[in-house]
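Encoded as structure tokens, the following chain is the form predicted alone, with no partner shown.
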Amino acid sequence: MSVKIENLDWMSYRELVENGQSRILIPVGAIEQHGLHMSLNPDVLIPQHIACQVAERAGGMLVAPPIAYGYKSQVKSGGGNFFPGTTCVSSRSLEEYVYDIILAFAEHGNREFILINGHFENSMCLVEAADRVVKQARLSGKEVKVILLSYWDFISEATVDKVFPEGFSGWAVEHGGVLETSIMLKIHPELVDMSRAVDIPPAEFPPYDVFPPDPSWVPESGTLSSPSKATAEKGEWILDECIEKIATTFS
């Protein structure tokens, strides 16, 4: 029987569901740039893969259908909102959407959810609709969990030196480099096309930002470091890493 929600009859959900016995994966990413070699929808696919393998390995979970559209892009992590296709939305209208989706799960007995959060931009918004969520379900007689990741949080140390043997310039300028665009190789290689890659430095910022956002900062690729060393085994790397990780921690 398949992991994913959407494929499901209602019948057969409502009896995997209707007594809280399974956990609901849910996948909240964005649609922003990543530069010109890769397509603009990362954000959604990864962590959609990583949930539909975590719920595969761990048992007794359902993936949700994946929240496509992300807190906006910022400058120093995403880029910004300079570029044609990133579509973004606001802090107030994501953690909204997040609030009623978990609300309207819990209706049909859900009670536990587990955010996959692939949009670094997106924490902040989740955490406050989670904790709104487990205020209002309270009020209602429901006792609800939420539990909120971001996969890269689970990539240890060692394979960070691994993927980036030259040396690892941070998370922050990771946006469209090789993290993202070596697991895109693995899961999605017609969305990349690595003859396109611009091979540029790491970004470099101030420590403040500005309102508004100046678009010089940002280099013109769209991408804050080089995708140019991305490869697929790379990607295997570290989605093993990560799904293992995150399946182990919650089965």
Contents of the next structure:
Number of protein chains: 6
Amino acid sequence: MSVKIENLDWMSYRELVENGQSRILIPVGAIEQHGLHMSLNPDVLIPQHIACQVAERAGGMLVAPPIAYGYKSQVKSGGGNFFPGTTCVSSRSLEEYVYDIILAFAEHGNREFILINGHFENSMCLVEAADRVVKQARLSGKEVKVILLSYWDFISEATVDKVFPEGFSGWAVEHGGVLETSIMLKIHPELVDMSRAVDIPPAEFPPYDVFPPDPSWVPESGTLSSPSKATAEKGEWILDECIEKIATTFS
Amino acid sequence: MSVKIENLDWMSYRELVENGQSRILIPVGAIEQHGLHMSLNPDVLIPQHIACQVAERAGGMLVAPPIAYGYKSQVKSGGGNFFPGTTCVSSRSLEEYVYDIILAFAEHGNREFILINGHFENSMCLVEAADRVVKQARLSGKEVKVILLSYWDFISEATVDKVFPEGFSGWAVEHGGVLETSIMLKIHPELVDMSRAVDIPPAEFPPYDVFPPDPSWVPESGTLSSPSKATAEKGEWILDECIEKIATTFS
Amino acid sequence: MSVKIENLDWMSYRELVENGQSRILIPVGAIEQHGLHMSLNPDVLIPQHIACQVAERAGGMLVAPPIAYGYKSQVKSGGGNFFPGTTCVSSRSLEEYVYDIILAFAEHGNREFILINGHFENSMCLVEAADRVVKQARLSGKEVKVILLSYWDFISEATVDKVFPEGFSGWAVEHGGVLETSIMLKIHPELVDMSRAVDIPPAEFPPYDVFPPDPSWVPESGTLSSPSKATAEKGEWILDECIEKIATTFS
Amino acid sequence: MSVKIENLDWMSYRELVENGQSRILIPVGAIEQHGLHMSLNPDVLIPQHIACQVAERAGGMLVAPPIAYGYKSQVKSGGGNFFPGTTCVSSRSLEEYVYDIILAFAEHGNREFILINGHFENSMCLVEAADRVVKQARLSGKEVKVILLSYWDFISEATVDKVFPEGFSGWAVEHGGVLETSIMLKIHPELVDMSRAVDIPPAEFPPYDVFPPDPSWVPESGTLSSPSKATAEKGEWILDECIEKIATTFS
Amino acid sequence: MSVKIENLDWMSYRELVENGQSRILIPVGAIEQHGLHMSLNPDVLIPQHIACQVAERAGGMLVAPPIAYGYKSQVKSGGGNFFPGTTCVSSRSLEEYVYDIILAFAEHGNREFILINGHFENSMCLVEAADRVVKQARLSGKEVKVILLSYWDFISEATVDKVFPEGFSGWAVEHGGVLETSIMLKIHPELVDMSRAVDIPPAEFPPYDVFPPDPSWVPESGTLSSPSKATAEKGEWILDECIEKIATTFS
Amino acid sequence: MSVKIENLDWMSYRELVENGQSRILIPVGAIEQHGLHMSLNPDVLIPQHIACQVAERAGGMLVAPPIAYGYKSQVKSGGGNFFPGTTCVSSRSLEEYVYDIILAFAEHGNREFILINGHFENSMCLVEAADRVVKQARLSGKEVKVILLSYWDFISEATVDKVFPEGFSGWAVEHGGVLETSIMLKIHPELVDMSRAVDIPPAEFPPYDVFPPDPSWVPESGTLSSPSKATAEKGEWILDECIEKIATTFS
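Can you switch from the form predicted alone and show the form predicted together with a further copy of the same chain instead?
Up next: the whole complex, starting with the chain shown before.
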């Protein structure tokens, strides 16, 4: 039986969730440019993939349909919100949408939720949604627990060293770089065209942000570092570790 | 090249949309029970399928990632919001989310949008979002046009007669019935289990609504009429007509 | 003693509502053009009239001041929001206003509400307001019940046949047509000028909506069908049936 | 022809407002207890009456349907929001509703609005709505002007002396007292029952407010001073002055 | 130990507030022009000063950091929102900010709050915030009490007579006049420059408001009456009375 | 003349800002526990101090009154929102408040703003406020620029090495540690009591967040690392660098 909630009929779903016995994993991503060599949806597909693998490995978990449109891309983490194709929503929209979705799942008897985030900029919206959900649910006697995680926080230094044998430029510039590209090569190679991967030094930014953003701060390709050393094998290493650790932590 | 925006890299997308030459099709659905015999996602998968087919046939169109969570299911059109698995959001959330998404696409230079709705209850939220988007975009000099359609409004009486040779009980009770089931049998047979299709008379309702809803008004299965006469062939008739007409109307 | 709440002093009102013994009827309408031959307020006056008659017949009911400004007129049901005189509010405003009003009446001890709608476009705003009120009131221990009805849903086929002996063009085009005009001729003849009633065929619309709306879709007069066969007698038939049935259903 | 907008057909209305030649008067009131001797609607009926009289006297003015539900009654000006029958909305609801209504009238070409307030507590919500309307309309090139007045601010000291020959206790305690009662005796004697008018000294309050409000601060009848000296003649004096002055000021 | 909450470490604060034994005083002001002779912050500094003095005198009270930015200045009470330097927020922002702050203090166990207002225009926003806080806190079992006061309401007629030996022009025009200037001379003489105090007659206004505001209604200096008779001694009289009375009332 | 806007009279302020010649620095902080040894306001006082010093050094800058209440403290950056004394607001409140304040300053002719953040958790609210301000101001023809910075991002590795000669545990656990304590010892020694500084190892956290937060994750003192090695001299090093660099960058 599918771990994806949307593929179940409601009675099968009801059986799986009754008595709050299941954890609901909710992938949250973004539609955001990831360079010339990759599609706009890694931030959706990666957390969804991880969620499904975790659910299959750990048991007692179901995966909700992903939230595809995320919070506005920022220059220093996602290239900026001015790229064609980057299609993002306001913090209020994302917060309210996530808030409503969790409360709706809570109505079915679910009490534990794991938000699996694939887009850095979503973080604070998810924090606020989670905080409000917990308090609102409590008003009607429901003790809800929301875990919030970004998958890359489960990658160990050892794996980083293995993936970046020539040195790691830091998480800040990994947007569209080796990390995401490797994972996509592993799970959706048809959405990656390595022949268009640019070879650029890691982006460098001043220690502040400016609005409206200044496109000249960002490499033309939209990636913040070079994806050219990405391989499906590296993607597998990363995924294996994330999936294993998340599954273990929350089993 | 894919008609799905999320599968494109940003430069390819930019080329396709420049000068406002593309129409953006946005499928809007819901996660909602559709009876014992079917998954929770027909309202998402059907408009997404139609959108992709229309885009391929008509040209000059791109399909946005679907909006999966829709407005609260109502008793007389979707069985009601109390079914486990039915996972819906408030009108404010849906309206704001759609509003932001259209404005984000408008920032890329797009000026024409077609919202393809798969969930009746979404209608008024989409009306409000569309009305507000048009006015807001105009403030910054963008003349945006939003088409709003529900695919079933393109089905002719002739097709209805063909699909329901023993007589049509009306659109109002088609939730999870022959119409949606036939389409799903055609496009996602793996998500339908006809052995669990109930055989019930069409639901009858009093001429008003009540809140909180009264579950005893709704057939136990959650469908408002019997899906047992559904076939993939009927689904094909319906889809062919919808896709053909929508593509022709908006070419 | 008046059935209109606004005409009572507070102590008389308190006596009538204590122990939640009264149902509160709330007429909800709109200020919207209804053709050259009629005033802008049928959607307010008709549900208010019905509410008062129902309250007098059924007993145990009180009528709240009507909510006069409703949700934006739509082309295919009300001619569109661009007509001078059509003066409508956003969904958020209407929803919040209705929500607050019901909660205020609930503070007085009332537990049952009947929203009598006279403007099709209000429907989903009232659904959302009702749904939220029920949940919010429950948080402070109040079990509130909200009935939502549009008066025309109580008209039988027999009456339709009698009112439209030459055939009925359907509810969709009844805006400013025989139905509303006949009722107004009965209850407010001074607001109807049949000499200005246009004689036009029923409007026909494509199976979708467009924003901004296209005024050329709508007959110049603003009515969607001809009111020329309207009579006060027909109005009486319709009202008698609606009032009788609503009073009986909720006694 | 009626000065009430709702009684006009849209074409007649259009003719009257074209080129922004009319001022739109919008009465804003409240449903609020006004003692044992009076109905709940003086705050609606009085400004509506004044608006109609002003429009007839001054010309070039039209009266919008009144906004009946106003901001929450406060202890020291309206007795408090805890009285049965007092049925009020939040500041957000009132502000948004008024904001939307003015913008809708501005769409018809109107540029000058006079809000005639009958309920003290509405004041700041109307200020905020007016301020926001002016700025929002300007974004689309419309220069809108909103006048905000409370009718009692047009009463002269001379009239006060005449109405209160034994001395005036101050505006603050006029809720349900001689002023409002006299006006209601003049315009709606059927809604006043002087046999139930209490004879009490003017209410006295500490120099602060408390939430939740303390009902023991308020006279049991709900009026803040005695209405027993009210007469229709005094009502006429007051109305004559208000109507005359408002008409003159804004002609 | 400081009465200012922000100067305490959290453990000392916890000890002082446990069992709800402390009242929390929250000064609410505005950044608003007060004439050529005075800084922009009297509406913040005065209530903060009073709060601290009251807390020290009465005991069992703590003073929260002041809310510095208040609701939009109005022509007839603060000169209007168009003066450079007058830096104000919308009613929604102020209401939400205050609402959140009180709820946050309530989470620490506090149950009684005194909002000390220094800016007339804030009043209704504080009313709404207080009303909503009380209701929201009650949903989670907390009985919160909010006192709302404007310090000038504690000044007696005797003091007014003493401060204005040549006659008092009324509270309405005291903006930037003798009252506020005298207090500032007492508590922050470095922020007053009496050599720039204008000598003007009290402002006179028509009995209505207009939006957008008309700057010609307001004296050029921005004060609504002359501050030239202000002295530190008068400021002391006023403060002594306010502090004494507030401390006594709420001890 | 003071660089603090609130200390200026409006005419002096007007002169300083005309033609958009000044940059407005807005300190944004929080009221949040910072351990047993320190007051609740370092996140307010530090950015305010830096802002004033920068303004004095760079010229052409003015400092706005600080925004004292910030976004909810998070476990892994600020100890969590459950500490008594930590008094925080929702993202919506903070965002709206900051948004309104910047727009108000823009009305005075100002076009460049520098938000100096002292509380990590504020970041995304400030991003959203800045993004919305820029777009809204543009609608009325104002090109506004907003710089957003957190002062710690200007500290060099060299300074870090100097301040932490025994090794740096990372920014993540600097809450209430050597960094903030040293600065406070320099600028407000009266608010620090080193005798109460705890000696604890840096906090360690799992790679995810949980709501409701788990207090057992946080050291009892509320600091995330030991402040015991803090000195005023280190504070001076840090401040000198931040002030110098910020002043230089934006001169």
